[in-house]
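So this first bit is one chain, no partners, the form predicted alone, shown in structure tokens.
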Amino acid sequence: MRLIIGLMFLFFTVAKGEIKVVTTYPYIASITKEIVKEKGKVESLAEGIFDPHFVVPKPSLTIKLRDADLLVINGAGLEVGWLPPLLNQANNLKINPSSVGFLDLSNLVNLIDKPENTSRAYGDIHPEGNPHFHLNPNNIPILADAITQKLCRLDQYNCQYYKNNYSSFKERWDSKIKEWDVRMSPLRGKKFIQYHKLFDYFLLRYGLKSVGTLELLPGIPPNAKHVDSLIDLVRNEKVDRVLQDVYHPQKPANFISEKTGVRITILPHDVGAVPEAKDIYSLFDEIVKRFTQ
């Protein structure tokens, strides 16, 4: 009887256009809002300034999950350290993994940097591959389409509305990609180092090369010996600049810059990581702007 009542409540909520979507990261929330618009409520668990690997599982996040009709996650192990206890506490059967109200976006794209060895001796690696796939702009319409399909499955009443919004989003996104392609084309072939392998998908998309990381190993901060080796790498490989994210310490990058003269470019990795990255469009606008300055 309790199950039947729960299903009736879900139908009523969706039929009234009040679907409640929770996402793990702001970029997913921004994409989802482009599809849902005024037909529901979309919230993100993490904030854009966070290290996406380490989100504090606060009780307020549990409350968001408790009432959700749909949970959309990045996947590829990015949330493995913080999302499971929240789901456990929320006790919402509608959004558990393998349920109809759960969507793992990592299953939709080709993941790069899949490790041959998953031993902890190689650092905090992701066995499934690099989880930062949303930073390839070509992947965004794929994710938006999957979110649209899932919304249609949960809310058939508003399905055509969601599909129309997706079509508008896709048209605008394709136009933006053409703009970004033109602006990024002069940088093709240039070499970079980054703190973490965060921007690999973006670099690969635009024919740029990542030749090293400030991390000694994934999740392991640099030591003096490693920093010295990067100084030699910058000089020998004619590295264009150091790519710095907003949540790792900038001191190692500053030291390398002082010793070599190489520039540092601070890049947002998610919506809200910097004030200018207000939504999924301006996130990529800002990344491209900072690359081409």
Contents of the next structure:
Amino acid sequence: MRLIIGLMFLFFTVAKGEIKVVTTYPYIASITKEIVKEKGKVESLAEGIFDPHFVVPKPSLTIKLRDADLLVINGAGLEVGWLPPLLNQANNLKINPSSVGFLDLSNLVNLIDKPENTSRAYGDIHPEGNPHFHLNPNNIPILADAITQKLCRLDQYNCQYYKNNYSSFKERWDSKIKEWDVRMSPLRGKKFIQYHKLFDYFLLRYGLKSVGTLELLPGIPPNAKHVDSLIDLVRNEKVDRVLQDVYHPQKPANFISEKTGVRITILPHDVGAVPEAKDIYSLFDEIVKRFTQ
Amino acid sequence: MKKLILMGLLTLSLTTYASEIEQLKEELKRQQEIIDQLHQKVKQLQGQQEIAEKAREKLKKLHQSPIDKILSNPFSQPKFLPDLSLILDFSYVSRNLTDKTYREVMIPGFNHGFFYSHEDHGHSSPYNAERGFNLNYGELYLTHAVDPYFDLVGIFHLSERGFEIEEGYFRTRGMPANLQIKGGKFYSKFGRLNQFHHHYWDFVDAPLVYRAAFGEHNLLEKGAQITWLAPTPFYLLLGVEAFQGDNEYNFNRNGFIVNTKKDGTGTDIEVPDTKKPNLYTFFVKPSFDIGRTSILWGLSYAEGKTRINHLEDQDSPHAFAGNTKIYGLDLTVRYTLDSYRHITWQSEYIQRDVKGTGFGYNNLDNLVRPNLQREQSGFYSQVVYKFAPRWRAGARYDLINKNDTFINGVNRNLPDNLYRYSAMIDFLPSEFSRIRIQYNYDKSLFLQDGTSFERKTNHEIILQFNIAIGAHGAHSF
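Switching conditions: you have the form predicted alone, so give me the form predicted together with the partner chain.
Next comes the full complex, and the chain you just saw is listed first.
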């Protein structure tokens, strides 16, 4: 009996060791690190330099999922093209969508552009709405709070620690928001075009207008006719700049810029997309900096 | 003085009057408010009355109409509809071999041609069988979680001639110790390409060695699979499978009766069914990354008893009973340039050893039972380059480098050095549609004349349309 208790104790101490969190995207990993700090290991499956819609489901990612205690995903259809086969191969019952160790962040925020009707004839649209909600800075503490609650649920022993980390994160984040608000305010009302509807939440938050996308339809690259119509749009609407992400080809933006003189600003969409965006703070710092330059 | 008093009284009375007027005004205001409130209430009540009346009318109508006209759907479960998708494969073929010749050519030592099927195997003609247009298949996918414990996958192969359960299996969702169990009918995880469906292949057709060794359906079997993801710091998948034995080229389980005389006047010899299940496989698949390069390789082994029954042949009835061992070695290397560009190099080597007894008839129509042995091997190596967001190009080299058949220890000297070159370009308008053009220079096909073989060079160009609708799950690496 004593042996069994001893073994169980050993098992729990080993299992308790440190919590392993896997996130689909680097920005989630960065938020989670702010809460977990040194009490666990946090890893992201995707890299910030690549298109978040097309992550290669390489077998090495299966290993990260196999060992995870908690999986935090963006949701809203962003992972549908790559995560399911990895989850299936990982055989980890702790992080299945029906398990405690699974968190879908898209359930916590209001999604914009939720289409009433969908058809693939309109391109690769997300029926759930625009999934790039993390670029609204107001959403970040909501996500951090949910992650904190999940961590508390899985690791009650360190719950107070996580809560304290959340409080200090929230405090720092709120002061950062004030700073960004001041810096972004002169841009209110300006018009932009972007490759994909990647920055809509950010634009909406700061009263900026997205008047068009370089891609013809979601997931469908531009054709010559569409580029011509964008050139007219840039001229007629007095578009301030073209917002270019780091992973789509820059050729169409360059062409429009040559024809109209409109500025191109390359914006990071996630942690790691550009070297300056090292964590969730510097991601927004860098976006604000590039907008205001 | 009087005047003063009068004035004083007057002002006093006036002020009292004034205050009274104020009071009256307020009173009026209050009453007005009460009247307004009452008005609103009346309106509300009128509204309610109207609603009540409408409801009453509706109820009246309901009472007037027959009871079975009330529409109700309390048990509908649209949220539980499984993921459903349909894939259509359509092609245009241009080939220098006539359709008649293409029906007759064979890969010596492996098959009697792609159209040859002695058992009831549904679609007996291969894909892209004819010059001109071919509707290769419609494939219907249904998949969903059953409950917290299982997923169910059904893949139905629809051709103009029939309906077939291509795959139908359940899979565990959360077994402990990183184990997974799969049961039903499914593609074996032997090798690299075998587990994938035709629509996910990088070329229109299977590699030569696959087509030769496994036939048109690859290793598609009924049985069970257990895989284990080892707790190693790199990816390491181990698995075993047990199958009933459906592959007519290697692991057919059904016995046969052979007569000692070709005309059937002799005595019958019975070759019994194999043990069931008949086919066992084992595989190991490690994978690791070096920077932006992912490497996946694999070792596979399949073993089972063999029954080949071609006794219905008009010209030369023959049969075989023995056992087959197949070894596989595969390597896939993928280098990622950016989100939309990558290069994948994939190669597989397959070796087949067959041992047993052949059954045939000599010139006097008497049964002979020689010792028959085959040692065969081949490989393919392919490179596919996704060079633009919607474009891919690829090249493949196929070779069967060893094709030895020994009858009573004597090599029949069947043609070896069977090879093929293929090149393809595909355009993907979206993730759901693919248009591909492929050219094959094929030196693996022969016409048989008695014991001699004549090589028939095959040039073919295939334009393939592979189109999908619905909710189709993501593919694995």
